[in-house]
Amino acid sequence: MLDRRSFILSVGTAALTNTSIAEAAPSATADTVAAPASGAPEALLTLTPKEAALLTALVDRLIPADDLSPSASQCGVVTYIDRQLAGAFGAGARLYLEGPFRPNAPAVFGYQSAMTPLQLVQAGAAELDDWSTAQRGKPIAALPAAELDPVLKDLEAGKITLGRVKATAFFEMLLQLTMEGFFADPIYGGNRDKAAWRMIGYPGLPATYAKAIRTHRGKRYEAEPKSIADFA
């Protein structure tokens, strides 16, 4: 697994831009399900309590708060996976679902399973919450940071067996939606306050800079990031 500043350097700008890092694991934001940020906490949708403290023990291990952003869920990562879980996204609206699959397949063959996302990851958190009870004693959302992190690499190793779901789908699919919750435009539920964003000096929307280019010739280029739901 990824350090902290590896994990941002290496999928920012990518996130941003809406390619898929992890290849076998599809992207929420072409169906997604918009509403307006707030930097209060968000009603859920379709995750149950116990599963949002699940994975929001989880992502904050993914990206966890400190001198450069704050962690995950604070900054909305939850919210936009619930919110994307609830839609056609979670629904599996665009990907085929009905076999054969390759269980070994390269990520360049996509997505290989027979569940829509949102039944993979409910599925997925509940086993995990299962082992994890089974062989630490407690749910995941109870464990200390430090023992959440080998639970991670285990995850991502597929050294940890669920069940009915693979450990490294359900990685690659809580990493995915974490990276996208992260950077994606905050009208998603994510990246609340553009934190992502101003974390990386990322403008937003705005795509025409020839202006800009006059005015800042040699000079850096700083400007308050711009949402989707800032031109609505």
Given for the second form:
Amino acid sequence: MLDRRSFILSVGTAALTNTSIAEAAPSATADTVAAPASGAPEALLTLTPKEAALLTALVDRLIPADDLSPSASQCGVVTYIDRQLAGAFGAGARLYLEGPFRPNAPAVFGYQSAMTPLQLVQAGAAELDDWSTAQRGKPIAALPAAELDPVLKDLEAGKITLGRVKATAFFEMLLQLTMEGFFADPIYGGNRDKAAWRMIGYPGLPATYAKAIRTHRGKRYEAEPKSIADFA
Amino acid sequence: MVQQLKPVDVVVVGLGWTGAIMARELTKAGLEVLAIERGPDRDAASSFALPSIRDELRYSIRQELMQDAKTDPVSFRHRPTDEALPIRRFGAFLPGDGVGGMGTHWNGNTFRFLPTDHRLKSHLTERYGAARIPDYMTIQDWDVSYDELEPHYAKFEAVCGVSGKAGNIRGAIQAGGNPFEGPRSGEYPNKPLTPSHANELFRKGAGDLGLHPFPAPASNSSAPYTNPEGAKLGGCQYCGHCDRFGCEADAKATPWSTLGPALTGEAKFRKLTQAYVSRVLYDKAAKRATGVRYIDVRSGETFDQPAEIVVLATWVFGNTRLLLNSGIGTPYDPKTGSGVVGKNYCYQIQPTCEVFFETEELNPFMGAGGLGMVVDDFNGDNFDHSNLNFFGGGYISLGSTNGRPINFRPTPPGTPRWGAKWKSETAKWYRRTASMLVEGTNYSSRANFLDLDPNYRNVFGDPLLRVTYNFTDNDRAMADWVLGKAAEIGRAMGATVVAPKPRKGDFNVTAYQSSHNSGGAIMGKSPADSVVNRYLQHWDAHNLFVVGASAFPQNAGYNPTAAAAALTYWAAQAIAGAYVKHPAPLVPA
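The form predicted in complex with the partner chain, contrasted with the form predicted on its own above:
Every chain and every other molecule in the complex is listed next, the one we just looked at coming first.
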């Protein structure tokens, strides 16, 4: 059976070489990208299949599959990112977006881009794919996993120059969203089967420990983790 | 068109801790009070129900209960010669909004300041000589002593049902409490919270070093409690969702959980939410505030609300900006040192030290906002500074506040931020790590101040408040020294890895440090050195009171809520007692 990453990789490559493939079958591609481990189809709300393929490749290097947990995308992180970017966060909720802008200000000033998070991720993804095609001969989603780690390290260190997007701003947004999706309550689309919570031993809800803080002093507290959805 | 409203006795701007205290005390005194709050109405029953309140993404990461930076951020720069940039998303500090303000989503740490914190300049001058105080350090005395504030600290602690252990009752040192604290009139209203395992490791390690650990005083009720206002608080469930969250059990004391029931039943009290006060209406010739102008944030309509007394209770940034935008008082000029509005803006310096235990199970998700073990041996002037190159200090605490995994993912130094190694280290250490904090003093500096930004405006068209701030040489020397003491405690605890994290480089607006900002409308002895007198009454308008931590001339090494609240009770007593009978300056200028 083709694993998810290989499938997305092939779709992403095809989409690049023949855009009509992606355009002709957007729903099938979208369903496949966003499909949860259980198999129920989910739509992409705002990302294109090509963007989703790039993000899948990258987040699965940020959080790779191993015996501790499935990979980020297998845990729904790309679905999570898509939903966040499609919603208020992606549109710049709680983010002051009045100019003048100084996008190259030192990192201690935080977010200084003129773009909303959705615009930043979309522009960053397109510019990174352009860079990858020019420098590595292939788009990000078509690169072997071993070649992605150095790309991510260079993005993190600001050693790659993209176009309008500052490499470190794109990387920090990607890392933040990936960790959010992996560790947030599964109601947001990531952390499927509470895989991240199981990995670290976080019990989730209901979080009432008035007795346990005494009875489990110095002893591991173990419980089947529960999500908000388990109480709905 | 500005719509004119019927006059009221008192307008209170902002309904967090200080606004709620003022509203309660002044309605008790028979005055009609209108509280105007920019954010939404909130209380536990309607807003903080289980299970949805336990949502780290919504409340902690997306900051649902905080001031919305999109509509009204502040701008920031490190030096008076730099260009300021807007803090586009709040990070280092998180101003609140809505009924309860930051008091809704605080952790509940309820420390009194040291007696010497209230008269810092006099104390340091007496002990070390005036020549030891650096030229840039613009510290001054509060002009209100600890002894004068003591009953008001006690009153606030009773309102909050603070859980703790006294260390000094009327001069008698109490075993297990903080021996450095000022004399208290009595014990805390609630017993200390149940310590976590990590708290106990800290207590033993610090004790082995000859230090004096004590349980942090916490406005998280260790047992069900009814306060003197008749409000009922639940017992804390150690859920680990205090800071940034509301409490569904009302076990955390908040303005509305503690004073809301009494205010709700009070005919003389009204609250108006979703209303942004843009100006204090000021009659400069008469030296009198005549009311406030506000904008309905949903409709955009503008109203003038006349009042006999105006109380600004909008926290540090709002208080200072209202004065500047309303043209009340002289703005501070860092070049000449003249002017007072915006002067002595302070924060705190808070380095941390993580401790990793190969073999301990710490269950970090069991916690409460104020649950912690503390040593005060290296705070303020509790130790001799004769041979040190700094003043001040800070408490060192090991808090068990939460293990919420989006934000709490400790790994030892040198661990990558992502990838297979990051993952295995995260999985290994999540349950076995605790963090110590140095709550460092910040003594005011000539170059740190607040004014109006010339380039950026908020959604209402007002200039952003501009924050000019960086840590000083004194701050850095102090923080490094106290952090060294924290690392010693970590080693005494037997930690496998002790990882001190000093604050290096320019101030960083992105990573949360604390919301313990202060100053900008400071108190003092005369109009030349301060915005308000010792009763928080404005020198240039005797019916205008500016309350809260904006009045601190410098910041102590403690969470500031109790000091801000005690000072507000003190000011309310002066208004209700003396001022109402004789509306005039309470201190001659």
